[in-house]
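Heads up, the chain below is alone and in the form predicted on its own; it's given as structure tokens.
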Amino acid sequence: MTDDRDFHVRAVAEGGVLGGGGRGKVDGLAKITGRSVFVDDLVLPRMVYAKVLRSPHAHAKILSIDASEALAMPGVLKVMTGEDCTARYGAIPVAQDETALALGKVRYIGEPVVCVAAVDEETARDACRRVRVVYEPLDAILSIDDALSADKPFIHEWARKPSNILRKVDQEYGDVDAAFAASDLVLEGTYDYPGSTHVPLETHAALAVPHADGRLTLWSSTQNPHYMHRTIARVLGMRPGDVRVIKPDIGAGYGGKCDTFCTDVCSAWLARALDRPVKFVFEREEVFYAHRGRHRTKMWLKMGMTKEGRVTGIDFKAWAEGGAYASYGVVTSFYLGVFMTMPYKVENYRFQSHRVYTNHPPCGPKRGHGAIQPRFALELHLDRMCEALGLDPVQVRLDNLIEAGHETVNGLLVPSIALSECIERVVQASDYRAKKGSLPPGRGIGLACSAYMCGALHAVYDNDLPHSGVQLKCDRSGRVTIFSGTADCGQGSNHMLAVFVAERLGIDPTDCTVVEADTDLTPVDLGSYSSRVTFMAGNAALQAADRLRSQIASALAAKFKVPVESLVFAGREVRGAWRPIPWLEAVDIAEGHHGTLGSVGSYKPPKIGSRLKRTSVGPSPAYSFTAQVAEVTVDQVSGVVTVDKMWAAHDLGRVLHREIAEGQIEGCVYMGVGEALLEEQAYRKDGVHMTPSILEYRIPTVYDTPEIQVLLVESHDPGGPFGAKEAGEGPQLSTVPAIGNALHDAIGRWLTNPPYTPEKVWKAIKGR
């Protein structure tokens, strides 16, 4: 990476654009004007729609299907089953283990089993309700002990290996037992952490095309548009040059819109059959069963501390509930484990978990994807033996941070860390030394701090290709078109390379159009994931920016005699000649020179730490940190738990648009708020969703949200895009422990499985 320090300045001092501050985003405008044009906005002629039959049955064969009654209606077009489409795909290479449609035997109560095209949805609708499927109820297995039992059946049991336990990691580092035998205190604990889904404001939702030529469009509500038009391809046997998937706008992903859904795959399949475009759009209540969630975990942790506060040891075990399918459960698996140590100085380490599949609704990435749960495990313990060593939690934790040019001991290289300074800021902010052990009864004010990850040094499937890729065309117009494969889902990517483009080049983002997820007009972009982005595509665009700026002055150097070196570019003009040029007129003088001007940049993640083979789910380029303190107040009678206040210190290594970040930040502690209180994706004991609403399954309310203050911590990571790091996923880690800790020091017990619910609080405060 180039050093952006010195050219900034430079630019910065000249009108450069970074920082933020008062600016809109490049999209921002048509979003809340209600102009921007989402999945279900567009209407192509003879379009039909589908919708889905769902399974009543938690396990169960699948015995017949008479879709007669349905195909003898009005309007009904086709019927779509399983036996159809028969390719499995998934998320992860190694786990390939859905099919569009339930084949053979459906595997959770909402399963699609039968997907109906008609030209209209109630026609569609009432269609599904006409299908007569006939089952054979099996046992099922509805919990993390079932699926662990050698006398339950096998939900998958066609794998060349069945299993209930999809991936099982065992690692271990250093002498975890002599490492307890040389501590003062060994503390055992256990912890379970519910499961919860996204709530995205708008749905999933597809609508494929066919074309006489036998190519296929498809557009999806989709955070991973490269790995979805992989599956399609595929799935339906067709080359990938004949499938073009375009993601427009998206009302939210947060993880929920990774992997490719029913909506897709049937939609795509349909519209081929019937050569016509189909649409599918899910209901509010079928989100819930497409779930993708987090996943129930429960987790049993030992640790070791010297009586003046350094860690020595980490035992710690891991079941993670995955529901019926894989999705990314591969790589929570190791997820569970990998981030753990991390920030701390922790070199005797040790961790087992397990992914395993149930017969509920799949789990796969949700913000802070498998990293939250063990988090919340660490920080709570961490305060309880603060607590029993009479020890101060915030001294602890800094004297045990790792410092910048740090490897874990599981082989993970930290570029750059400020989480000394993120502490240090919510403890003042707070006044959390003061308050803590000292707030009237009934209030409490509790810290944590977390790590994550600025996207993933390996890809899902194993190439030696660039993970972003960004394309420039300017023409003597004076606008500089933006082609890359991101996935905007609300997280201000699109602003984000107008940004980075317009800053190298001296121009205002509004001088840029950004053109994304195209798989015909835009380069490779492995998607919306691992807070990978901004560090990615940004660099990529940095590059693709450098080039073209390189391309413009060399023509104005030789056209003007002037040193290359000495060019500035800033405020829609070019400086350092015997007068200002013009943007406009500096391009047309390059145009003239070079001919048609365009450039292209690319990143891959370099070659850092020990990349252990076992560890190479978990390498990241660098890592966000983050520190935030909660003050709750609880009432005694009732059990009710008030978040008064949130602060939230983040390491993001550099502002790039100071409200952005800020946006990013207060959304993952509202998020986490609503973990920590509220949210859980809970079943019957027969499996039956209990809260597939936004009536029943609650999330935060302005009246739930406390007042959060964001305090951004500059680090300046030496391989981020002017030194820029994550900012949207890794601050939902500390909120959940951080309001733990807070309780605990309001009503003095330890409630160690969230959501801390008026029934949990109140029986903690009886049983005191």
Given for the second form:
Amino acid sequence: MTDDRDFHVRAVAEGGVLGGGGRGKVDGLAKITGRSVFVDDLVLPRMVYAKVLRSPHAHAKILSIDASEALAMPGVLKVMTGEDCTARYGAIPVAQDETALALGKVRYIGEPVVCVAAVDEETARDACRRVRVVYEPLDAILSIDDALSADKPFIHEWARKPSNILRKVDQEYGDVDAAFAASDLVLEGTYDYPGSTHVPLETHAALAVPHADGRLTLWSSTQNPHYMHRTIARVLGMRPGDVRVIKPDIGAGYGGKCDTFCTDVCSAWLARALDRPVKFVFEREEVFYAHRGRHRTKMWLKMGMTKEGRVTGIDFKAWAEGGAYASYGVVTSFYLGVFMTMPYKVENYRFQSHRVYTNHPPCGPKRGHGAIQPRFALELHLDRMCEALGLDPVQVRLDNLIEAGHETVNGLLVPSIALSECIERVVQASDYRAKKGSLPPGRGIGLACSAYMCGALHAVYDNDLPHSGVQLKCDRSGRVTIFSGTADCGQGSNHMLAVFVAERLGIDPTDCTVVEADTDLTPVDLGSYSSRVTFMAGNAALQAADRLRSQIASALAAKFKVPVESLVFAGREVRGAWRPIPWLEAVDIAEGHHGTLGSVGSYKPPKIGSRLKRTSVGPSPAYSFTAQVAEVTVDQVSGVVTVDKMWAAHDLGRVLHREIAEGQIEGCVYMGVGEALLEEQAYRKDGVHMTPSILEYRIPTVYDTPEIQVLLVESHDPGGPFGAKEAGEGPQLSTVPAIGNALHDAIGRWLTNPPYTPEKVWKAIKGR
Amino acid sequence: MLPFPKFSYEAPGTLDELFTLASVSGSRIVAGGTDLLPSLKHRLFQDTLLISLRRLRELRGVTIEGGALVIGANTTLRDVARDDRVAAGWPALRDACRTIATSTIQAMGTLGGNVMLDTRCLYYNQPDGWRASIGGCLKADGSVCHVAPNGAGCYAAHSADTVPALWLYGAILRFGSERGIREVALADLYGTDGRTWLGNARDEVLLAIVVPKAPAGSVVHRKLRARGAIDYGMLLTAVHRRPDGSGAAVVSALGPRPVFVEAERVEDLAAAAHKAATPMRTHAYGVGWRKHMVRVEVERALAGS
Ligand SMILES: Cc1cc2nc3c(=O)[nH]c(=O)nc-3n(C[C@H](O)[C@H](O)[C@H](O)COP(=O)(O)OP(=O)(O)OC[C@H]3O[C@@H](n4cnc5c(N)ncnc54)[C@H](O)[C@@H]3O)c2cc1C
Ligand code: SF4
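Next block: the form predicted in complex with the partner chain, after the form predicted on its own:
Once more the chain from above appears, this time first in line as the rest of the complex follows.
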């Protein structure tokens, strides 16, 4: 760790802000002093409240809805049903299958059916209970097998070609069968990764405000204001320019707020219908139905290896249980396979996936979207093969690593990778080699690696426009305002923007104001998903900052008669003229010289990788890499697993702010520990969610969180802003398989179906 | 946010007022409110009058009377756990207070509220809309039990952490009502149906928990839970290792009434508890494993005694 600290000291000594150790986030003080404003904090004159009635059936026709009793209640203003807003929408243009409220039929228990607006939440809620809905129950599809069966009704019978398979992907690269024939060991295995959900602390919330001129403002707790902007305009039949979407401070998302929800559409529709502001905030239970979490995925993996440990080929099948709507499921069907060709070189690869519909709450993107499940299978499988061949799991991983400049067989070009350093550092820090196989009974150590993306090369809707835009305003006050359409969800992306701009202009991040996520004020950014913000918005911010700096530099060069190139921006001054020019004066001179100052920057990913057309979902301008080691203790009598410590080394390209990067990586490990030991989005066999509360759906408490040692590794990506990549999702991929491999070391059993509950582990030990 | 149903609220200043209010039908006592308020939001009770104990100083605090500990029903779990006399003479009670929920809830929740805690079940402690989707259950708004459809009633689990230890300490509960004061052994309070598990009359308010001088030998509390905090117990265990080599155990979270077993040889206690315990599907964790854990928990509690 010391080398990174040294780097930071160096950076600070040079007057730069990179590294940033010890500096608070630009929005940190507001957060910890309770000044941040969330949707539920917003109160407007004449504001009313919305609540929904949800389906008690997993699959049923809606025969009738009688709201007369509810409408007669004092304080009830409006009742909205699916018929009021029939335009179908969805995250991905090719799979738009949702309406804000169920239309004609319900597809999962907890699906919103009727929305009531009333003068207060209590009245709206009571009124919902008085709406009489008559259903005709249908045969429900409650498992992957049901969905694949020919004898079941279709969940989306209205589609042009109805099917309970949303998407099937088939891909083959190289000659897998020949590769297996030439292998010393070919091993098959099955894996079953559970579904889980995000549990953001702030529930989904929206406040829609109609304006006198017919325009509409929607405040929403969302990760993707831009996509929501498009969706709301289309669904309400409005011109995009007449809709303004604002994301205020939000209490995290982790992928759970990438879609447009009934909170958004219903509040917007009701606000227009009533000509009053409408607020709609989910109860905790409702977040479990809105879901969009991890797909439960069953997997079959076959892999070939030479006796020296070279991976020869992979044959992989995945069946993802997606719930009742598509959400980002089409993308999931690709992500399940696309990253299997890294970080280990695989020249022969066959992949098939099915993403199916079932009558459960819809799945979608959760931190490490689609890549978590196959990574778990691959990393366990690798250790199993090493065991069978008597090979060292560390050496086998190192020997198979791809190198910078490698293009995978499925067309992913990897500009930078420092995974060997990550592996060496976690192995050394954890003393893995000495401990593996030699800890006392019940204790074990495990290693796993992973690769992830830094944003997608393609937007979810096809276009040739920038993925990210940043606009800067600067005036004689010295303050620089950064306008950006990005959506900080607490991860610190606002701070990153300030770091980029401040570093380029030689000022401090606290000299910058970030105005974000307001579609009237800020340039388009595609949103907080696929770990794209630092990379893409960062590049846009750098371009804008460079342009502003050029304006200031040219004005100073003219005034002080020095070449532009001799000017250095650092420490809140510009040096290189006969005297240092304080920042404030420099801006003053520039404003006098050019008139009002301002600049824009944008980023569009380069079209890299020669085989791009083969997979349009998956390619990214850069990839991050992680190695993790887990040490566990298993209580052999009870089956209780304790993760004693995790070591996480992550190649994030470049450290821009140490604490934020470490926080992201710790957060990833934390969520991984939850998925490994505790969490499961579990349903009863009739489709009832068994634990829709944060008492019974158990995320780890501080007592359940192991000590985490984070090791930051820099690979200086050529396309990343200052060489940076990502740190917000990739590090979660290694956690669960590292724990799975450690469990095997501890009890000699391969447990292929997390979460590792005491009961499961106890049974595994008994069966030994 | 989950809204409250409408209710009215009284905070009587004297015991007489308290007893009068408690006799009103549709009234319910609120102490710390940490169990009651979430349950109201889940629409588990129809009561419309909440009677707060907060103004009654006599219901708060720990005193020693003739070697016995007298704890006002409205004493917070934190105050009980921090009391040096409790720690010195009745350490298992202190330990039990400290395994409840979280430190913030311990600062609000009371010992009386814990003793009177509602029984719990995966099918019952859910919001109203959820329960409606399964048609309710015997304990609330329904006519079937989802845990044991062919069973004899409701099996919702007694889940109060302090009760196993209080039981082995021989605690006596002091109730008051318009009819006067009445004392009941804690061990006699709980029945076998999760709907009617409390033996006191509806209008009887718990005033104090009297814990006699601790018996010879040692009493140890253990809790099996999924996480290091917040969670209710999957098993709550207290054991008493007596000087004569015999022992007793109370294991709870198995059904409405905690299971009490004794053994002449303390070595046989775990097997006896294991035999007597029948975990039900009231929890998310499987019954086979929980049954196995009864033995383990008793053994481990004894090892710590
Ligand atoms: C997240 C969470 C986790 C929890 N975990 C645990 C746990 O692990 N273990 C555990 O035991 N409890 C747990 N609890 C429940 C609760 O916090 C404790 O049991 C607490 O001791 C209850 O006390 P209270 O004063 O808040 O009771 P209240 O909520 O005020 O009352 C509980 C019940 O007792 C009745 N009551 C209270 N006082 C009297 C009285 N003097 N006379 C007659 N009736 C009375 C009330 O009418 C009500 O029915 C948890 C609660 C929450 C919210
Ligand atoms: S045990 Fe049966 S009746 Fe009792 S709460 Fe649970 S489901 Fe309801």
